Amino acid sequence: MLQEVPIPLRSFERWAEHATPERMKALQGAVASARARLQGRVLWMVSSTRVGGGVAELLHALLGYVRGAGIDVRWIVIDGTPDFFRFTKRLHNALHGVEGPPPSDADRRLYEETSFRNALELASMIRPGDAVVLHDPQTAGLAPDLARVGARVVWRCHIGHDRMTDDVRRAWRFLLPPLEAVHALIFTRRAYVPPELAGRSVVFVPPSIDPFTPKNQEIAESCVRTILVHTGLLAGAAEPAGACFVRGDGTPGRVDRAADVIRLGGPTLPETPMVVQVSRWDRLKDPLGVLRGFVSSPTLLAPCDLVLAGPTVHAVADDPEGAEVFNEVVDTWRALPHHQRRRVHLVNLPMADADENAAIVNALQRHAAIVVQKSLHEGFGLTVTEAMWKARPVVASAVGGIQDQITDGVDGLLLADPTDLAAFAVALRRLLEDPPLAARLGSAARESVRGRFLGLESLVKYAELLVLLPT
């Protein structure tokens, strides 16, 4: 059932560019002493996908620096029924303060049995004193189990809600009894720490970005343009050799599938402005009420293309709901005015390759005028950082996570109300009408990136954390 992902060798002597002497001396410090900690022991990643979404972008840009460090790390993705997704799924938003029917019996059975099947595969393979990071509440459950064989388990949260809601706590209440299990726990942000788990060993270890993956990476203009030309979703004539990229394993990449676009006439313009979100299609992203608030503003439409960009529905296993939203995201474009149709162009993203699509995605987010991340709720945000590492302006909800990242006005604008759709479109026209002040906002936040979320930072937390672990 367990899926294990390659991890290619990465050097983390390549930060230095990025990072003071100070700072490389505190990393090779931490590594040192985590691996004197895990000699002769592994430490396992599990998760409940290897491709889409924040969780798999980290661990695909972290784990080969802890390999290349002489550590042991492998990376197992657990398996599970459409049902049992579907209930995680539920779980996942209600954690956000979504409101949902609360956990019945069945479901309780269910991710039970699914966690213990898993569990019972994975335990087979752990030694006593082996360390385990589980990841958000797919993996919660398989906690008892691996601890009862002697693994040393860490449960990592990348979600979560600024208010303890009912439905937020009724989530809390199904994942507090297996959690008893763990040693130690990760959350993004101190205001997702339930006050059940006060008392516990808990860390704070904010999400972070590789500049040197695919999605990351520096690249020229005219590779930029030939990738989106290529992909269908600008128009022009791609030079042949134009659409490459650097691998995660330092090994060259060419872009070579399309893009699978919806949209009335041709592809944009390269002199067209572009807004851009890329996200998940999840109605926490909310895609439709950017939809909305992008085509009802006339003075948008005339200037400038929306695109929305996801994943290809079917890719990623942990989120059924993928292909519902996109649907309602389709129908409403479809209702709409023709004038209004031409404007906004719907993607779905290949995948078979992850990193082609990093690829793709690091140029358009490099294209876009504007970058875009009106999420309801939010963990914490990857894509925000991602577009500030790249010098883009951007238009984001103050809801969780990205709070912590933007400054209003400094280094990119935020929405007090994400579903003030009449103040997104005024934050939207203010940077385009302004391209000095974009500009300053897009500079900014790429030097607020590269002092507080580059993976730098999280690759010596980490370490701390496991020299901490009992023996």
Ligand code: UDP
Contents of the next structure:
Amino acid sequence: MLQEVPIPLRSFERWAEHATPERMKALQGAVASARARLQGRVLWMVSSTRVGGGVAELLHALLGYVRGAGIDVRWIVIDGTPDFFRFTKRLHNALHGVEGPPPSDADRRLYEETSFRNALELASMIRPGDAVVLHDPQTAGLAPDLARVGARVVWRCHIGHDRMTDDVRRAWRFLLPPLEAVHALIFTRRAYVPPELAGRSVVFVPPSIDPFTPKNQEIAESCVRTILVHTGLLAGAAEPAGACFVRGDGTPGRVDRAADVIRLGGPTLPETPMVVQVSRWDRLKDPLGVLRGFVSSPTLLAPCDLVLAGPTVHAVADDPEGAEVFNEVVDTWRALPHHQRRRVHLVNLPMADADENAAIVNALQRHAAIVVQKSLHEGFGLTVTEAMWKARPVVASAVGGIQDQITDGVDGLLLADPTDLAAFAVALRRLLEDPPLAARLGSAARESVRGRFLGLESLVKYAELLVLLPT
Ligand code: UDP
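Could the form predicted together with uridine-5'-diphosphate be shown next, to go alongside the form predicted alone?
What follows is the whole complex; the chain from before opens it.
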């Protein structure tokens, strides 16, 4: 029932390429203390999916270094029925402030039963003193049973809302009972901590990226083009050998699968500026708003294409709304006049091979003239950090963690009101018409990420937290 995700071995010494000697020393010290504290005990990471979304992305990026540091870390993915994931998706949405029906008694029963079954299986592998980090609401219900068998349990909340609405309060009320059992909590931002948890042991760790993964590694411009030609996203002749990248485990990789694209004509021409949003098919990412805002924009007077890309709609097990949302986007696109439809490409990216998927996202983000993240709510936008690291000008909503990621006009452009489609269109036009501004924002963006959002900082914080857990 539980799945264990293989973790490759990575040497954290390679961070020296992007970090000062002082930060490297801090990392080495923190890791040595954590190793001494664990003394051969296992560090378990528990999440609800191995692909798709920010949590999977983070774990793929970080855990190899933890293993490389001599810590026995394992990554377990829980199991649940479609009903369970439909309910946890509602919980997720409610924590983002989305209105919806309150959890019912039947929802609570389903949540507790599923959590119990998963905890029972995991408990058979856990020994007293092992540390367990549970990620997000899907896994919070395992906390009491795992604590009971002697695990030191941490809950990592990747989401949140800046305001305490009724829906947010109800979702927290649902989650607070199992959270009583945890020894420490990790949040992305202070504003996301509900008052009931404020007195507990809380650590703040913003999500980070790994510059060496297939998602973020440097790739030559010719390689970017070849990957996009190969996947059917860019016009041109595909060179057979060019679509190469380095896999997460250090072995050579090649992009072989094509994307599933809905469009009117052919792929985008290489010289046509591309506006790109890469996201799960989720209403909170507002793909419909991006589509409507883009086509309403006078940018269309100059040729410019929009690529809305996301995972193949059936690939993300804990996100059952994907297919529905994608269909809404397709329906809206079909209703557009011909000249607008021609400029928009709706892309389902192949997910069979996570490294290949990441290499395609990397190429798309690097090729983009502008990267957009027009979310209505966002705990923290990993796609924003990814694009900033690639020195892309980003237009994103001033919501949630994105407000910590971008300083408006300095290292990107923020949309004060994400529902203001006219302002969105103006921001796109501003960047397309002013290449020096776009370049300035892009290079400032890369430096902002270097100082704050690279994985090294998360590794230090996780290591420090492990030391603080009760023995
Ligand atoms: N992502 C991906 N393939 C896709 C769509 C998204 O690899 O087809 C990745 C994206 O690059 C980012 C993560 O999924 O690393 C999404 O994280 P984010 O914080 O932006 O949003 P979340 O999905 O966690 O709400």
